[in-house]
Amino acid sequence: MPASSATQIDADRLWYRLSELAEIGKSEGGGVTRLSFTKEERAAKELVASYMREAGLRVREDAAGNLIGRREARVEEAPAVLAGSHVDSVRNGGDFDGPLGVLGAVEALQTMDERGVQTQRPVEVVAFTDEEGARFSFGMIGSRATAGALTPEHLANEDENGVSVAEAMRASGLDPEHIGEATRVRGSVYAYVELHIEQGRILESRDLPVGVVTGIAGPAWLKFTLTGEAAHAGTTPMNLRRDALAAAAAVMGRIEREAARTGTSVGTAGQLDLSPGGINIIPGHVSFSLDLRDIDEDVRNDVEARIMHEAALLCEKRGVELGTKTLQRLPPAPCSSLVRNAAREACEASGLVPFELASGAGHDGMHLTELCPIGMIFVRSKDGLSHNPAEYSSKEDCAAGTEVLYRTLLELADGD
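Just the structure of this chain, alone, in the form predicted alone, please.
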């Protein structure tokens, strides 16, 4: 690894590419929407593929739609080092969540090419398919496929229009029957490292541009369905109502209370549907989502159990039927000492404090822990905002994070 703290990467080029990519799927209000297997996501991948070729990478797309750019090494058969993220977005999201990791990795490899650096191990940039899960309420499709964990049941998940993942894949020219071809063989990957915005305020509160991630909190996504009785809002006394929305609101209050109790858990009801939806009709049917997370799986599961118990009691008291469905459940993922140590050394070599912090958000690397050692590098987020059009990381911070990524990749690709 270079000992000098001098900047190696081209900050202007990186910023230009981030800005150009951000125009794909941009709304008049400034937010970005690039859902999986849509023309917007396809356009984003095509633009990234052009950057990969400019960086001298060999480009391909696998059976899951993952876009991969490979830089060869002195030992061609050596296990590859992977770096990347995703280019899909939530609805009306920001410019940096995902793209920074992909374009930062492209920039790091282009810098290696321009400086004539040869590594012992190949390095690949991966833009994973559908990390966010915004379209199908089921995410990390590409990384699941890479890890061999994507099942036919997963491909049956549907979007709000009744289109399944499998159908969306076919419409994009992919064959879901061949999804197994995207699986990486154990031993073929040396390590995975991802550059990502923090999506929180910890780095900003410490006035640090970059941090080294210790682990990724495990999310549980659930769907609650409450069925009461639709009735006239003017003629039904309060004590005779079976109001599904009132019951749902009470359950959400318990979610907030139980998640806050631990000091580390977070619980969010991010989606809500109700019917009939009339201003003068008591809601008879309500469904809402729960995103529950903690870095400790036992703590998360205990919070979930208390929420379920409280929800059952509240609904029974109100005469409302309760149904729940698990959409996805992932264990927390610790970052490996191999990648963490390389990233810490890279920070020091770049003249930065090697500060460590956990990730509350989920990331593709969670699915790769059985395949290879994983790790992440965080970049400061202004005001901690993410999944929001106001999401922002400065040009200088993006460059600093990419510099740390560059040095981390050199160590992983050339170290013992």
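Numbering follows the first chain given and starts at 1. Source: prediction; values computed, not measured. Take the two forms, find the largest set of C-alpha atoms that superpose within 1.5 Å, and that set is the rigid core. First, how it differs from the form predicted in complex with a further copy of the same chain.
Considered as rigid units moving between the two forms, the segments carrying residue 107 and residue 30 are the same unit. Relative to the larger rigid part, the smaller one has turned by 35° between the two forms, according to C-alpha superposition.
Now show me the form predicted in complex with a further copy of the same chain, since the one above was the form predicted alone.
Just the single chain follows, nothing else.
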């Protein structure tokens, strides 16, 4: 499906800016490293600020270091529409994860400016501070601050050199004592919309450049511990075994089945340890991890309950003791119908299929759901890769996504 037919944004300018920003923090191997509060992140923000000014935006940085470019509206006091993403990266990351959403939003607002569009509501581009969490082992610092959810404990987190978030902020010219000034009050924000690469293969598998996100899945991380009995692999008949690995294999089969049957959930055993670990010894002990996600918390909880129920039955039948422990449990963030509807209509107006999909990865919007309606637009990722120098979305796909963002913002900024 050609995305160029009705394109109003400037695809060449967008692509040039993506390329220029990608040079900041780039290694010889092609990977990008821009950790928060470093000179690379600072340089990236300064470059983006220059683009913002080219787009006619009023530029400021808030108390959390979020870079904000504002386009005024017919009604100055009206709640603002926010569009953004981040410019920090993981270590040795790619060119698109974050920058596409920031530069796409700048491009959309510059297009409005060039076309003389006036909107009811102001629109702001936000480059959130430290979405990735690559420096301090927890991320989404800027969006947490915007939502008033950044705690003193968060600010005490340290990087691998023992530098805390607060110290890094101070070194960067920010005052952590004033972090509360970054918080926006409810009612001051009309909606938040983010353009981002998919980081998965759903769009690629359907041959679609763009998708509308239904929600951001919340991960529940669990640890399963199975205790059977180590015994001689030769002398213990199959029916007299308490094989912890065979039990774990059966449980993993149920995890896969229960996640798959929903059509939306994903369940993954990514880590597994066993003992004793002899080739001729039945494993007496196995532990493995489960990462379970869905954009609907009820669905996720239902899948989790089914897995727990089946695991308990399987283990009981096998005489294997089952223990489970929750390591992390984040609620999913559903995307609002306000933004989803606007984005679907924007797809159709751009000549694109208004295909909807969930986000399996976390994004800044997760922290903004209490503040305002949120939504996201995804752009096809080559081979589903991200957090990797090989991360890639084509110029055409980036332009198509930005066109959808532009039209979505028009609707959100000027709709009833």
